[in-house]
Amino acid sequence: MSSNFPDGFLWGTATASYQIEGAANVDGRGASIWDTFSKTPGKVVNGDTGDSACDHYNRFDEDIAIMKDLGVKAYRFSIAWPRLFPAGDSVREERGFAFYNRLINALIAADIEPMVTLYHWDLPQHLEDEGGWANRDIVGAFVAYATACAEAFGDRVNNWITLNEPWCVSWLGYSNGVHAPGKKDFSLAIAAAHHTALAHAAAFRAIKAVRPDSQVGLTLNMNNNNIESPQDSEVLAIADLMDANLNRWWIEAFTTGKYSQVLLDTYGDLLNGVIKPGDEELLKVKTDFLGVNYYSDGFVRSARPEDKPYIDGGFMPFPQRVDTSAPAHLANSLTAMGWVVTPEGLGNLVTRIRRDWPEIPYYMITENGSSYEDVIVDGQINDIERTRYLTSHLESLQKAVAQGVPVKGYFAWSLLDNFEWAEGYAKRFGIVHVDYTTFKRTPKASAHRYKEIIANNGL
C-alpha cells in the first residue's frame, strides 16, 4: 500500500480568531463572549485573556511566511464576528473588513488558499445579552453576518465553514459552563444545539445565494466510543446517547431534518419544545463537505457500584453509573490535556462516516493535533511526542483514504501555540512555538516533520 496521499490533497494548518489575533480593543472591534468570560475571575487558568494572544493581527505577514515555508496549500482561519459587526447588529466596522481583506490577499499572494470559518466561538457580547445561541433570533443574525462575509470575501474565498464544533458551543457554553458564556442551564444547551443546526443550514443557503459555486461545510468535533462492556444494557444505552449527542445530532439534522429518537426520548419537551413546524425542511441542506475535528477516542464500560455517577458535558438529565476513563493499558499515553492517544481512531472515524452517511460528498480533517509540555534547548523544541502524534494519525488517515474514503484535506491544529480557551496559555498545541512576551515564533520539530510530509505528499 502506498504511503502517499492522492494528487491534489489539500495540506493545511488551522487557527481561530480569538485564540491568536489579539488586538482586542483595536480598530473598533466589539466585545465578544470570550472577552467577558476570560475576564470573569476563576473562569480561565491564571486569569489569562485573549487581549494580546499571539498578536496575529499585527504579525500575520510573518505567520504567512512561516506557512509558505512549511509548504501548506491552505490556511483555515476564523473571522471574529465582533470585528466586523461590533454589536452583532447591522452596523459595520469597515476597519475589520479591511483587516480580513489584507489577510486574504496576502494568503493568495503566497499561493495559500484561504478557508474561512464564520463562527469559532467569539459571539458578539450584545447578542449573548439577548439570549445568544439559546435565542432563536440568533439564526437571522447569523444569516446576515454570513451574507456580508460572502459578499465581501466570496470573490477570493471558495471554501467556507459555517460553525466550528457546535457541540462545544451548546453543551460547554450553556450546560456545564466551562466555556463562554458560562451558563449552566440544561434547557439552554438543548435550545442552542437546535439553533446551531438551524444556523448552519440557513448560512449555507445564504452563502450559496451570493456565491453559488462556493463549497460550504460544517465542522464537528467527533470521536469513536469504544464499548468495553457490550453485555451491559445500560452501557449500550448510554453509549448510544453519547454518540447521538456528539456525532449524530448535526449530521442527521442536515441530512434528514430530524434528530435521533434517543435524543427526542431523552430530552423530551426540552427538545420538542424548541422544534417548530417547518423546521424539518429548514434543517435539511446538501452540505458540500463535512469538517472533522478529531483528537481522541472515547471509552464506555460498566462501573462498579461505588463509582460516582458520570455526566459528560452536562448532557444527561439523569446520573448513570458508567466508566468513561481511559483503559489501563492507555493510561500512560495521555497528552497534556489528559486525552488518550488513539491514532487508529481517525481512520476508523472517517470510515464510519462514509458507511453511515454516504450522501456527504467528501470530508476535510479540519483539526487534529496534541498538547504537550515543550522544552526549549538551545533555541530548539524537539517535540517528539507531538511529532509522533502527527505521523501516527496521518498513517491511520492514509490507510482509510487508500480504501476509498473521500478525505480531501488535512489541517494540522494548530499553526501557533495560542490561547487555549479555559486553559489560557497553559497548554500548547502549536507546531510553532510562541513566546507570549516577545511574540517570537519558533518552528518545532513537528513543524519540520510536517514540512517533509507535505513535500512528499505522504509519510
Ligand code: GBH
Second form
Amino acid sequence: MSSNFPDGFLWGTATASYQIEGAANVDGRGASIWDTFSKTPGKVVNGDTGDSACDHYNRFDEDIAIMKDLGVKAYRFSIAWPRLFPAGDSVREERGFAFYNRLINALIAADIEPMVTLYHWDLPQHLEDEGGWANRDIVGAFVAYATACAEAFGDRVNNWITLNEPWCVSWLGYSNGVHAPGKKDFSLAIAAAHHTALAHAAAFRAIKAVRPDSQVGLTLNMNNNNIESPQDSEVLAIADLMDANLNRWWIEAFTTGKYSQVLLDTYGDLLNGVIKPGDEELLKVKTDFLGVNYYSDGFVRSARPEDKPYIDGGFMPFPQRVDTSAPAHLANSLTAMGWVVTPEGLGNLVTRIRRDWPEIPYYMITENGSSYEDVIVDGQINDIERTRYLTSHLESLQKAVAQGVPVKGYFAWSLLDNFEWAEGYAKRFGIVHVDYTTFKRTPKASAHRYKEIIANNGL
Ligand code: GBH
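With the form predicted alone in hand, show me what the form predicted in complex with this ligand looks like.
In what comes next, the whole complex appears, and the chain from above leads the way.
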C-alpha cells in the first residue's frame, strides 16, 4: 500500500509540563496556579496534585527512547514558566533553563523535532496574585518570558506555540472555575480572553524578533457545533454565539484585529471596556500556523423542559436555554470523560477552517486523543477503543488532507497517561500506560498501532 499522508507529514505525540514533569519542588521551580489549585481541597478528584506526576523531569531519556521506538518525528511539550522565572518576574532560575536544554538536546540527538508550547496553564502563582490573565500587565510579562525562551532555545527549536487553548484559560479558569485559578466571574473571563489574544500577538512578534525564521502558531480547542433543530431561530442564534465564543474569538482577533459583532453585542461593556484604542493593530498578526486541538463535536437543539439556562454552568453568560446533550445514537459510546466520539468532525473542522480563514497558511493537529478505562492483562493493555478512536480520526483527517486541506502534522494526545487537570490521575489519555507507584511505562496497543501508522505514513 502506498502512503496516504503527504511526504514529510509530522507524526508526533504531545504532553504538557504540569501534567507529566513532577519534581515540583526541585531545582528552584516556583509555585504555579496549578500547585495552589490542586492543593485546595475539593478542586481535583482524589486530591491529586502534579507533585510527582509521571516523574518525566527525571525520566525524560526513557520517554524519548519510547518515542524513538515508535518512530515519532516530533514531540510537542510545554515549558513550565515557573521553572525559568519562579516568581514570574525577571529573576532567572538557570537550573530551569538547564533542564529544557537537556530535554531539547536529547530530542535532537534522537532525531525528534521539538515543538514548544510556551503556556500550557502553569502560570507563576505570583502573577496570578496580581490578577493573572485578567490583568493586562500579563502581556508584558509573557513577552519577556517568550523572548527569554526564544533567546535560550531558538537555536534548536524552530516550532513555537504561544498559548494552549486560551478558551480554557479564560472560561474554565476565570468563569466556570473548574480549572486554576478557580475564579467564577464573567468579567474576569472576558478580560482574560482579550489579554490572551493580545499575548499571542505580542509573543509572536517577540519570538520573530529573536528568530525571524521560526514558525509560530496558536493552539485552540475547537469543535463543530452540529445544529439539530435548524427551524428553531433561538437555537440558530445561540449556536452562532457558541461558535463565536469558542471557535472564532482568537482566530478573528489575529486575522482581523476585531471581534465578531455578535460578541461585542453580547458582552457589551464587559468586552468593550477592556479593548483599548490601538488594540486592533496589536491583535492582528500573520500567524504562521494554527494548532488545532480536537476531541469531540458539540450538538445543539431546541430546549427540553429540564434544560437549564446556559449561564448556570458559568461557561458563558447566555441566559438562553438549549439542549446540548449527546444525540441518542452516540450516547452509549461515550469516552471515560463522557465525550461523544465523532471522528468525521476532525475532517469537517479543518475543512471549515480552510473555507472560513484561507489566509492561515497551514494547521497542525496539536492534540487529539481519548480517555478510556484501561485494564492490564498479563502486563499488556489492549486498549481497543482508544485504538479505534485514533484510527477513525486519522481516516477522517486523511480525507480532508487528500482534498487539499493544509494539515502538516498530527500530535497524539497523549504520549503518557498523566495528570488530567481537575480529573487528576483518574482519567488516562496516554498511548503509553504509566504506573503512578513505580513510574513504569508500558506502551498500550494504541501505541503499537500508531507505530505502524507512522511507519506506513498512513493507515
Ligand atoms: C485539552 O483540553 C488540554 O489541552 C490537555 O491538557 C488535556 O489533558 C486534554 O485536552 C484532555 O482533556 O464540557 O463536556 O462539553 C481539552 C479541552 C475543553 C475539551 C472543553 C472538551 C468540552 C467538553 N476541552 N471540552 S464538555
